[in-house]
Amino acid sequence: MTDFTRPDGRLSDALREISFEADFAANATGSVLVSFGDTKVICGAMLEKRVPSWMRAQNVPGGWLTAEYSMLPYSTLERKQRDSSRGKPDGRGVEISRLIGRALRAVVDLQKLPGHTLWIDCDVLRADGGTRTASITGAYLAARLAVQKLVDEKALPENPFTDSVGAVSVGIYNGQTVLDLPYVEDRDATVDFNVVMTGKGQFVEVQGSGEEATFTEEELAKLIALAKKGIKEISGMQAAFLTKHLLGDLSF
């Protein structure tokens, strides 16, 4: 990689400092405070003994997993109005909620959640770019903690996870491909991607576009390679966290 440096001093292929704090929300079955630099998100997981009405109406077997994402009013420099005050849901929040749900369902065997819904809630405490990728990364960990507790308590028969999942942003900033963009880079990037992958290296979702710009096939390949590198590192951090908090039980 080039020695190009960024506003925060990182090399172009370096992640921000990432950390996970377990059991941050006492009433959640499993919870994690995830930090990607100054972006901080509380991720909580809880099990509900019911499934969506469409599953009941269609006699769909198994269970469901869904997510809700929100940004707290003080998460940004200017106060963000709550949906309840606006009288309608925020379109961006709905889109990210669906993304988180899709990402987690990609690595869950829903047949192993019979008659239950696993709820994932992601609340942004501080937003400095990459809130959706931090949410997916932390949501997986919160869900794993919750599932293990539920299995131990015999509320679930077995662990429904088949793999890990993580996400990261990549983009083109000042003509360079860069990994894990904070707000100052995301704001000025000419190309911006969010990439979701499993621990086994399978893609779940790739969201990307030029911001009043275009990009070449070569640049696309570089962005994907950079995202794969970043998610491999994130997967290693997730595994280390779970090794500590699940006492080494990382079976899927």
Second form
6 protein chains.
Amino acid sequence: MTDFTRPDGRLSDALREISFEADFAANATGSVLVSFGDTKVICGAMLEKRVPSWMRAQNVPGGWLTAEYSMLPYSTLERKQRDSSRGKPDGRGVEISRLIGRALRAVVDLQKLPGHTLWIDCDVLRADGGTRTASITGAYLAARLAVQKLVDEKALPENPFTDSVGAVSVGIYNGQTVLDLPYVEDRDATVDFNVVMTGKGQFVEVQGSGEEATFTEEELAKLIALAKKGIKEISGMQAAFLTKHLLGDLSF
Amino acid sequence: MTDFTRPDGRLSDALREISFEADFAANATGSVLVSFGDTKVICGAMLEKRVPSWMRAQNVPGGWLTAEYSMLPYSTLERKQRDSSRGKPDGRGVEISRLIGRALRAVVDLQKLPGHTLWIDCDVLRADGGTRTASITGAYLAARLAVQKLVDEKALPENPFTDSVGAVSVGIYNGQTVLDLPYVEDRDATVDFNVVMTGKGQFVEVQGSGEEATFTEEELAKLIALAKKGIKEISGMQAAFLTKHLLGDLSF
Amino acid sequence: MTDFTRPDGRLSDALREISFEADFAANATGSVLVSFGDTKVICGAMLEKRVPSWMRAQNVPGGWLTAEYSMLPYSTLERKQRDSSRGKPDGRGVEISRLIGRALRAVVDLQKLPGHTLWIDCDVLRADGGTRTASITGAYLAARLAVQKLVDEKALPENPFTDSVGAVSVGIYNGQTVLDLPYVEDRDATVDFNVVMTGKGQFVEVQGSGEEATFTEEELAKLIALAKKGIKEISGMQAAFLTKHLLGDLSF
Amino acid sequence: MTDFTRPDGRLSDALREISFEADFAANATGSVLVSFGDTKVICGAMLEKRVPSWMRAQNVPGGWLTAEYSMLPYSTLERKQRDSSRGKPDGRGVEISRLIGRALRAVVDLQKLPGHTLWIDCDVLRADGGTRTASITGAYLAARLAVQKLVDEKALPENPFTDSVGAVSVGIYNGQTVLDLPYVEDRDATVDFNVVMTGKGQFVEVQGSGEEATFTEEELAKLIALAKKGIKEISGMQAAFLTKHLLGDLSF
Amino acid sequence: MTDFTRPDGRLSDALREISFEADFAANATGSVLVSFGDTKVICGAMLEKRVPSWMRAQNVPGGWLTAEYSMLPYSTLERKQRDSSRGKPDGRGVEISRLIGRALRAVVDLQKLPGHTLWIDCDVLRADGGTRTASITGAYLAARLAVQKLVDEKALPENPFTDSVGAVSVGIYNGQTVLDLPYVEDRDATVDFNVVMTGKGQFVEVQGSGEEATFTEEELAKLIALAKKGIKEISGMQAAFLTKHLLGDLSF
Amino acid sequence: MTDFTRPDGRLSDALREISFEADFAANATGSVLVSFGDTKVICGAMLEKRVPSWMRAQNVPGGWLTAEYSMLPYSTLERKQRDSSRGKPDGRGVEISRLIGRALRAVVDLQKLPGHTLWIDCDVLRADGGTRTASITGAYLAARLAVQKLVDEKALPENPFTDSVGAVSVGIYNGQTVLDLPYVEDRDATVDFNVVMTGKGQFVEVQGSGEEATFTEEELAKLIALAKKGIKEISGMQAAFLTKHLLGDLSF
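Could you give the coordinates for the form predicted in complex with another copy of the chain, as opposed to the form predicted alone above?
Below is the whole assembly, all chains and molecules, this chain first.
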């Protein structure tokens, strides 16, 4: 393994440079531009004063949190056609939207959003691998900024978050387990995992698949361990960002 | 844990009764009705003499395999509206269609389907939990029956399958890891995993999420082990079924 | 006409083998798999506690009955694309859905479904001619099974059916009037009729057209008489099936 | 039956006043405004130099004829929402479009439209019952005017029509069989038939249904006879109109 | 400029022959067939007893007026596909619908339509340039006829119109500013303007663009002056038409 | 008018602070973030190696330029639903997309884009009035950056631009003509104009409407003059930006 080299020279367990820019879309209640290397995603969070029709129909108490993920047409090197022009939604986008929604609902007490829907929007400004994990990581921050403002304005009684949540991709590239894959690695990886965990170190979602290939139990264990290490670091960066942008005690 | 009881009285590591009925939709090239307890899915496989437009546009060699999953309106206790009546596809259905496609492509050599698309259709006749894992398990069998007929008829030069593939759900229900969850368990499970493996024991896909909850690394390990055990049994049943319905050596 | 032979050797006034399998889709309130020879249609009936928006808007009293017909992708020898993938409904399917709905409403007292919609779903599992008439014949049985269960459970005050209803196709094939055409006859028939009648021998719907051809009044009369004979037999089979599956007096 | 009176005072076997106005939409190759009493339909016919994709895919020789029927928003007393605004086509409109297409194809030799599609458009300007039969009657005339011009311009080698075609509605209203029902009769009729016949007296299509009611074989025979009488008169009016507008021998 | 000739021989500041036919679609509350030369548009106006959902949601007082513009398939020399068949609305049609709506709302006091929507439909029967300005001109008349009937029937308390409204196209063709362009001029014009004004001489909308070209301030001034002259004449014809069809004082 | 005050204290003929940030979406061939005060729009330009189907069908020589405009869900204070979720495009967005396309085509020689489509995408990140004019202004810059790169890479033979293009809004607010309206003025303005001009001072598009109001010829003249002044300044800023980012002579 001594001769193994990643295209960008990183160690196999090193993250790309990660950064967060607050209030990037200033009309959103909370917003963040999250960067994982060259991958950049705009995350916005806004509250709507109603719940989905299925909740109303079934009289489900509490509120809801939902997410929509989309790639801007110029986020990829070949222009990506808009969903509204294609006439039908993009299957991959639907799948990722659902993943982001589940990830955030895992750390939210929906009873503390009574009668409201918290909307999370993630729009990829530049895609270079790992857009779904960057989206989850940024969406949490945008949602937290929004929630703080809503609590301050008394639009919400209290913070519904029970933990922080972050995500990272891991994979097998050139026979090596690697952390946080950019596009050039992702394209050639034989196994591709997305892992979502909370700040307290709990798993929220594990999604991995062989890309027209398969993997062993040992590889699975190594990938999980690597993701755990990566998310722990990401979690720390999230906490640092929120400490700077929110007042008060941020522990759960 | 001695007093733990599953609603249907099974042991925590026991599968439901699984069965396969060949040629259930006799106009399909290959078809199977797969049952996991009360969950019943019709799986059909048919070959189309062309590849998707993105493959033609990019001159990708070989062929393609794609899947579509749908729930029949009367498969659930409350009638499920058809996608064609709702006017837009159901996000969950899109996600599962993509999963089935990936699972089967992992054990197919697409170069052996030159210029063709193998279509896999899975329609849920009765839903009682685990419809996506039953679909993958049955889809493999339907596809194998179809491929055998196509090879016999010289519509395909040879069998493109490199391994068998099966799937099962595992989860944490009442604090206990359990195998192959029916709806009543699935509804209340705190963690829900779908695992796809090949007959040779390789992982193809691992997808798990806390349902508005989280899980630990130990729980993850236990769930993976339980899934492995279940799929091994399912794999055996698949082999037995194919031995009965196909001639010749079925080893990979 | 002595030398006339149908492809399957039947007499010109003979039905194919017809059978009904109850509770085929066990989550439906009532369901039947109907077979007319190789044509097989899954019929499901379920009650919804609301009426269409146009009835609410106009304050129409009573309830409604509506039907949806679809061909499963593997029901035909060439795979049929799903409506949800085509992006627009199939005109033929829309036309048949409306026919099934009208046929059943002719024998239902909608005042006895107050505030409810009875949904009839017909999904073709295997298509070999006559799918619309098989659908009507099976839909009646599925609806009757559903109604019996709903009356037993006190979800409906009483049975809204005023008569039974069945249907059959007739046509002119090779210059001969024939009953219950399979696909090979249907494809080459010059005239194609679908006739719907009640158990009491009343007509509900007569639909016939020359397939890029025309027909005379005498041919029309012969076709109607042949259909009448066929439906009378079908009616008897329906009554026998219901006698076996429902308790009590089934006369209208 | 002596005291039977129709709302507009007509005899039970009398048609409404029928008229045709040529070149109503002067950019169409052929066009007619057809009136059956207050029912007014604009019929346009235009040729397109290609055949539908299914014909190309299957290398079907000859050409095609297809029809589209629509109600203008102000054709009814309550404004009718446009299909393009509803987002999905209107089932009734789809059914009628298909009927008009079949009716015209029955009297056209498609081999004489090689590589072309003859488009028939019927837009209801004012609806007062019988819009589909007025559409068929007018569509034939518009198509004949178009065909004559196309033959004159050598865009078509010869007239593809083998016969004329017309249509009328008949029904049972207040227990009486009546011809050519306006809306007030149609609304209350217990049985409603649409009959399509050629100028030579052949049947093309017979479509009748009890409106939440049923009918007997005797009633069927009376309705068919009444329709036959009506279409014979309509056929004569069509011939007179074409004699005025087209040169040469119009016999088939 | 002495040698300048328009294809139809008109002076550069002359309108085509303009005419209005009342009650053209007699089921509409008000309707007009407007002709600007060979351009013919059916305009219908009908009242609906509800306001759009965004007004209900925001509790906006008063009523609404909205317009829909469409070209009939046979209005152009090449058949125009229907929006409902294309599966998506035509951008140009959406833009014109919005323009017609704005133009009419400028001369309507929406507070005098409490709880109602006045629907304006414009369907082009024959297109020969200037369909949008003919539509606005005719739509005003149809709406006024409708309003008069609604006031007479006490469905509306009073006439909500505050002024009349008309429109005309102007452009630069062969280097010359011309009024009311037919298709042959419009196709080759380098600048194309649509101007909407009230009977009192106020501007409502000015929309002009260089067709892959540009224009100067002087040209703009000349075009505006020419449009003003044209609309003044059109305004006079509108007043004459209404004087004939409506009773009483029509001054604003 | 001495006491007239704009909400943000600007003079009536002053622009908001305008800025451009190059390469904002770095995967686009050319991109700019344009700000007019708090209004921020991401503009991206990318080349596609094919022309629209209507050009291919009609064998139109040269290339094409097209634009798509959209508001990101968090660009407004109330979240704006995505087009892909609404199921149908937003009429206002369609209208603006068409305007941007026309504006840019007016300064492009399409013959110099042979066989290519230049795609312009404008996504509003923050909306505070004037998003369409900011979009045009930024789109020109993004397109120029893209063109320069394409020429450098020999993907295009030469620069197809014949002039620069910019746009600004003007309106009547509180009875005063004002330049570059933010949302609070736009909402209450009685007249609202969007003017597009080239760097050489030619008009490309003039679009103005009374918002449920009208305007006089004098007001029109004042608005045009004000817009001209504003665009001249904007033109200068565009030139300065390009001088910094592109090499060589930028004069036309």
